[in-house]
Amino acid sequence: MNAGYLVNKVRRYLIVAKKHGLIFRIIVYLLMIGIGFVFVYPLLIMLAESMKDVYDIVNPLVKWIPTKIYFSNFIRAWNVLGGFDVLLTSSFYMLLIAACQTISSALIGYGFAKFSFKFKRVLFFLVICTFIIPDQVTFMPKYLMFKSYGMLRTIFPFLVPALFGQDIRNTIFILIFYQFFKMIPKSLDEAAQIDGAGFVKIFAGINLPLAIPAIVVVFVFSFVWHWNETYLADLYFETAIRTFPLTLQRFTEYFAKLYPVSESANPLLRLNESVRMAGTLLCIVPLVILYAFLERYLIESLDKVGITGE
């Protein structure tokens, strides 16, 4: 054996060899370490701060690790976010958007994807121009159109979009479930048009099954997204409705009702970054939880419907 045939070996082990080279997998986890660190630092920054008493935050000896972990800051937070109310309100609101916007992407998108009528091709780019055309464009006209009908300081100005397709992003979601339904089939419809089956049972029986990816995404994001919304919420729910996100963005108003303190109070009684934090913190748990529920089914749907998110 010499040196040649070792140097080729060792050389192909190295470099050559992609799926096996040792170069090329600490190339890989350094990359997935870096990117995974870029998403995490914050989490991270967030995480330290929200633990940290307000001698913790001026002392600049302590960075990541606090002198001793300040729980305080979560009870107050806690707190000034409304507690389990506002919680069970904002999950239970956006829930029910998420389910009426799934529900009306899914029908619209089969209705495109699976039958021919006349200016199917102009409602479509109809449809798409809903997504084109921004939001603050449209926004007071909707504005002055709910307000006529009362809907204001309800949820409805939310819900009756989602139901009608015409809410945040649904042009995304129709196009989703236009794609997967077109990619279904039509010799399933045939079969069962054949067995008796009528146009509701084919959708509800057939199709749905099979669109359970497109569905899983379609619900996550319309949740996410919602759950993320204080522009459009702040203006149509004004003080009516109070949601975690809401709440967050009005949290030092609300903190100052809840724990109002004098000059000469204890500073650690008065709001401070750790106390915001912690406050951020748990406003972004729900969809943490969500999440880690449907990690698995989320990565599977995302990989068979082809999308990576916004």
Given for the second form:
Amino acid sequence: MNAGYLVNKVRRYLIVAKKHGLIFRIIVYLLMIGIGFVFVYPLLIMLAESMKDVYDIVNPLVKWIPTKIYFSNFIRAWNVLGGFDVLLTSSFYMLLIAACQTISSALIGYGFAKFSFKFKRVLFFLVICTFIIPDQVTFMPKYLMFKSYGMLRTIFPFLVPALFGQDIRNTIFILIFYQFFKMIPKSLDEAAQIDGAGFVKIFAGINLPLAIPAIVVVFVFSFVWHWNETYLADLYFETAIRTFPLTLQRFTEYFAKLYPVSESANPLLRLNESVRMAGTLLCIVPLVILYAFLERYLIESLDKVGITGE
Amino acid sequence: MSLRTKEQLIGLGFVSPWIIGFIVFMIYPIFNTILYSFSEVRFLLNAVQTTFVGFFNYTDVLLKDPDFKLALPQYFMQLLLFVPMVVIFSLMLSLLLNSKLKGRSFFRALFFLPVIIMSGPVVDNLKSMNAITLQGLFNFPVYKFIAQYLPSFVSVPILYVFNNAVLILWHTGVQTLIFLSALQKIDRSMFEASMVDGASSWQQFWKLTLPVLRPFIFLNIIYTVMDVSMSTLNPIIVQIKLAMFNIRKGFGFAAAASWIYFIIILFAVMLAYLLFGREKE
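May I ask for the structure of the form predicted in complex with the partner chain now, the form predicted alone having been displayed?
Time for the whole complex; same chain goes first.
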């Protein structure tokens, strides 16, 4: 009798209690840890690989843990990427573009969310449609246009479309602001209107301060996606503006420039996988640091923005 | 001026940057690319000369060009296997994250990290290191069993997941968050009521959760299709860019290729709409 009671109790503890059963929890944890490992697996490989020197690379016994920690890969990769100079200038440019994109998206989203005007539905439909038009369909004439205005090799090919809400992934940003401004009650605006506030004041004084989560999300994503963009950037910037990802794309070329082949007598100085991995790692480190600071705020904001709304 | 017209004007004022931008950076280029795709484009000193050649560029892309013959099947493979896998995995991840567990926010942050760090060259370098596939898996007997004994329509998708595990997961960030916040908005009382009626969690998932998520599945398919199609590593867009500055191919060829590409994307989006986009009666 006692044993039956015990079995029953154990059974209840392990299985029955839904969402709190021990077995269920263990399975979920194992799954999460397993999947989490797959997520970080490339980063671990990168880290392990980037600390190997030449002897470790050719040594078949060394897979994960290098025989000694070897930092010279990082130093060389950092120099090839262009160091703080490139980091600061490109960040500054990207911040500028992101600011423009945020401002214009806020204005456009606000216009769609709070006002009714003729053809609004048509225009809004077109905004959504632009999301599925690939850049390839429009970028050849745009390229010629920017070329004829002498805007190539500057940031204007990104900056100007950003000002007009036509930059990369702009639909998403407009929708985020649209969604957010829709959630702010209209009675707030009406109250301010009765108090005699003009439309500029209602927008800048009442709606914008409330929309800070949306502003953060859009600004950060605009910055990050421009930072990571190489397809158009390569076309527009040519070699005049360097970013880390663009340099990484032509790593061999830049490496050869900085460390000419004549030194190839010493195998330590040649370009190898480890230097390349160190470069890849350095390329994402600034983003990871940014993410570490902003993660909590960013995901909270994403929740508030209600990206699920549409 | 009445209050209504004033409001209309202010609204249009706010939206006007987009309208101007749309005309200059969307309508005008689209018409030009259509023109290019039907002509041979030559660059003179300060003008662009186009000679009408009919569908020559299109047939060139589809029938003659060896690079596109290779790139097109690769892209179809991505659409047919990669996109569904990303959506399925992001649904699974969001269900996992939705269970009330300790360390949930840590995993959520971890699963979202790739959205921030992923860029073409980074993934490219990881690919060259074989860091995208889990190498240990190939030695497992299960892997060999699947590869040898199962019919190909079962084994191909499973092996595809094994081979691209990291890439698939790395593409799930935004989609997982979208599913997650949709899940959190589901009415709790619905579940409680169904539990009283004796529904198992398996039934709850199919009868309650999935119908609620339906529009978000559609949204996520569209997002994933575009994410994959705009990725710097996409075989077709790489070819389009190369064709632009290729002496034999040129702008006309590239324009035709990009229109064919757009039509494929459009079909994918329409298919997603037919499957998940319409409201069920």
